[in-house]
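A lone chain, given as structure tokens: the form predicted alone.
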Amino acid sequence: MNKIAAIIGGGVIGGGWTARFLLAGWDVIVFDTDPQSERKISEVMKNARASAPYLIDGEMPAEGKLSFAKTLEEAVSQASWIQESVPERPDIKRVVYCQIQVACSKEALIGSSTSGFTPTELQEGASDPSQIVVTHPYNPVYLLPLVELVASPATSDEQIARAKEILSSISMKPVHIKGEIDAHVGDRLLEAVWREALWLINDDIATTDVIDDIMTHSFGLRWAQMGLFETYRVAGGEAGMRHFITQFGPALAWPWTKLMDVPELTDELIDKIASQSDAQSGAHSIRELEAIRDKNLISFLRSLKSHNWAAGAFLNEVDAARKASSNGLSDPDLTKPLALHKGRVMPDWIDYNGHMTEYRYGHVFSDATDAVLTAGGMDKNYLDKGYSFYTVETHIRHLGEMALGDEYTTTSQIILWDGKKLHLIHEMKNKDGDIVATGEHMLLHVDQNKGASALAHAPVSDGLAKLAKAHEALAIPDYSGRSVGVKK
């Protein structure tokens, strides 16, 4: 399978898909009849390049090649994945599918970004219905990982599995919706809230900013890290979900909401909503609002990563899979300090001076130490046996400045390994190769089962011995062993 994706329709969602595939290393060919599509895609790519790397703990893959086709047939002819994001009209989509299937490979999969139509509806008149599946993402596609994958009975299990594999390869989380239903799952939930919000404005109960404040300052924060059912399980107290339903279930029979109705969208109501929205957010352009949204999402998602929870847990899995497949640690160059860890300065690493804050240097050097231990053979199986390393002394020197987004690499040198004590020196370098910080660390191998230091076991004992033997030929930096103080 080649890594070529065709994006048909370069609007907000199509642009998001373009960024998602490109930043995952795929070549992308875009077709859109809009003469402004290249400009719009370039603006989306600017936002994506500025934000998506902050969700990755490590090095981003090399970006793919972006090109624009003059015809739909040219766009899809070589693609193994085709993402349709044309207007939400089934008649238009079906015509597009017919054109696609004449020109594309029989092995290609065609995903639709539709938020409302079922695959069976979309497949009507298709020469090969099995090729077409619903892959409904959430905006911004380049940051939010979930995609609703919906197939009809015409699509085989093998094709569904292949769709999951491709979507997973671009760091998305495909959720297979087993049944076909209009608007799938996510938008049905959103529509219920949207309908009620329209009534609250129509009846002059609340304004757009009041409704948004209520969501952003209360249950919206809960939903970002626990979904509807997990939130209500907690609300049920120690008795859990059964108690919650028993206590609050009868309220569902009371006429609290108007979920099955929607107010008539008169010019007066539309003007009311538009004017309130202008007063609420009109000070910012759409691009500015997108940038604000992206920065906030990065912070939320990185916080969830640090707690290994919800979408953060998924992003950690993506990092782990990328690290495992990169093969970067399998054959390190032992003739010089080990270059095992790379990264960039994240938004939550910045202090009030606008620079990388001091404790994050310890974070970077801790990651570099873990990389050395991994190269020496320490893995989950070793840790599960109760063996590990404890850091007992650290000395960090701050020699330069790092700003938001700056890329760095670390090199690591083993000064001593005697089977129990590990003496390491790390150097953190900017993209120009200048040393911005050094870290010197003493670690002890520990048998946690006994609660005491102990000699390491294979494979760690042998792996670190091999690295240490190679590093004996390296000159020890002149700052090694230096203490904190002022020269007299």
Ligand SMILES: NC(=O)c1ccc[n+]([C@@H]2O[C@H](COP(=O)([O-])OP(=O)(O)OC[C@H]3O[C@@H](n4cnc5c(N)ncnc54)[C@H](O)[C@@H]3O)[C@@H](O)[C@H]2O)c1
The other form holds:
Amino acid sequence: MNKIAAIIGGGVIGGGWTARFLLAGWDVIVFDTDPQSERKISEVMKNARASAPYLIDGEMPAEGKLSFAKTLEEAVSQASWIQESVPERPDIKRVVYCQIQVACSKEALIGSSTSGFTPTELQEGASDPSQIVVTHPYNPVYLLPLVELVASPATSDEQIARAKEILSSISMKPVHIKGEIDAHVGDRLLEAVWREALWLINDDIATTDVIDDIMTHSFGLRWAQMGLFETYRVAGGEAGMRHFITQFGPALAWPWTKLMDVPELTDELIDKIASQSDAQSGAHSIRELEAIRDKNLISFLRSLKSHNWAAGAFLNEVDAARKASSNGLSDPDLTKPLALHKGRVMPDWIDYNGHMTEYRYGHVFSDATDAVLTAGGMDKNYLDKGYSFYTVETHIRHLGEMALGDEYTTTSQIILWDGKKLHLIHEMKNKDGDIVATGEHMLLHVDQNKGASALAHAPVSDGLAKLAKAHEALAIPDYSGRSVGVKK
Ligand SMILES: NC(=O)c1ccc[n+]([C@@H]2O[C@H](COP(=O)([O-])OP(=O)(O)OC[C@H]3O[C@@H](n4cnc5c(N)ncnc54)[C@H](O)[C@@H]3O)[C@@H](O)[C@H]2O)c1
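Switch over from the form predicted alone to the form predicted together with the ligand, please.
Every component of the complex follows; first up is the chain already shown.
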């Protein structure tokens, strides 16, 4: 299977898919009937390149090649994945599938971004219904990992498995929804909230900014990390979910909401909503709002990563899988300092001087130390036994500047390993290979069960001994052992 994706319809969502595939290393061919689509996609790409790389701790794949086709047939003929993101009208979508199926490979899969239609509805009149599945993403597609995957009985298990594999390969989380219903799952939930919000505005109970404040300062924050059920379980107190249902269940029958009814979208109501929205957010262009949204999402998601929770836990799994498949770690070149760690300067690493802030150098060297320990054999199993290393002394020299997004690599040299003490030197280099900082560290192996330093055990004792033995042949850097002070 090649890594070529065709994007049919390059608007808000097609543009997001384009960025998602390109940044995952796929080549992308876009077809859109709008002559402005190339300009629009280049703006989406600008936002995506300024945000998506900061979700990844580790190496990004090389970006794929982007091209624009003059015809739909030209776009799809080579593709193994075709993502349809044309307007939400079944008649337009079905014509597009007919055109796609005349020109595409029989092995290709066609994902539809549809927010509401079922695969069976979309497949009507298709020459091969099995190729068409719903792959409903969330905006911005290049940052939010979830895709609702819905298939009709026409699609085989093998095709569904392939769809999951491809979506996973672009760091998305496909959730296979077994039943075909209008609006799948996510948009069903969202529409319920949307309807209620329209009533609140229609009835002059709240304005767009009040509703958004209520969401963003309260339950919106909860939903991003615990969803609905886990949040309510906690809200039930020690008695949990059962108590929560007993307490608030009767309210459902009163009911508090107007969900069975829809306000008529008269011109007057539309004007009211649009002018309130202008007053609330009109000071920013849509592109500015997108950039603000992306920055916030990156910070939320990075925070969830640090707690290894919800979407953050998923992103950590993506990092781990990528690391395991990259070949540098398994068989390092022992005739040189070890090149085990690389990364880029993250948005929350920047200080008021506009440069990488000083304590993040400690962070980078700590990651480099972990990489050495891993290469020496330390793993979860070893840590679970209560054995670990503590850093007891550090000396960092700052020799250059790093800015947002700058890529770096580290090299690490073992100066001493006596079975308990580990003396290490790391050098952090910029893209041009210049040393921007050095870190010299003394670590002690500890037995946490005894709360004391102790000799290391296999495999770490031997693994580090092997690395240290090889590094005996290396010259010790002249700055090793330097202390802070003015040269006389
Ligand atoms: N906007 C969202 O938040 C969102 C979220 C998830 C899914 N979706 C779904 O994604 C799909 C696209 O929505 P959107 O918001 O990106 O709409 P959009 O209007 O931004 O983009 C649609 C694009 O399709 C192009 N187009 C129209 N007819 C075409 C054709 N025959 N061939 C090729 N291109 C054609 C248009 O020029 C336009 O660029 C819809 O099915 C929608 O339900 C939207």
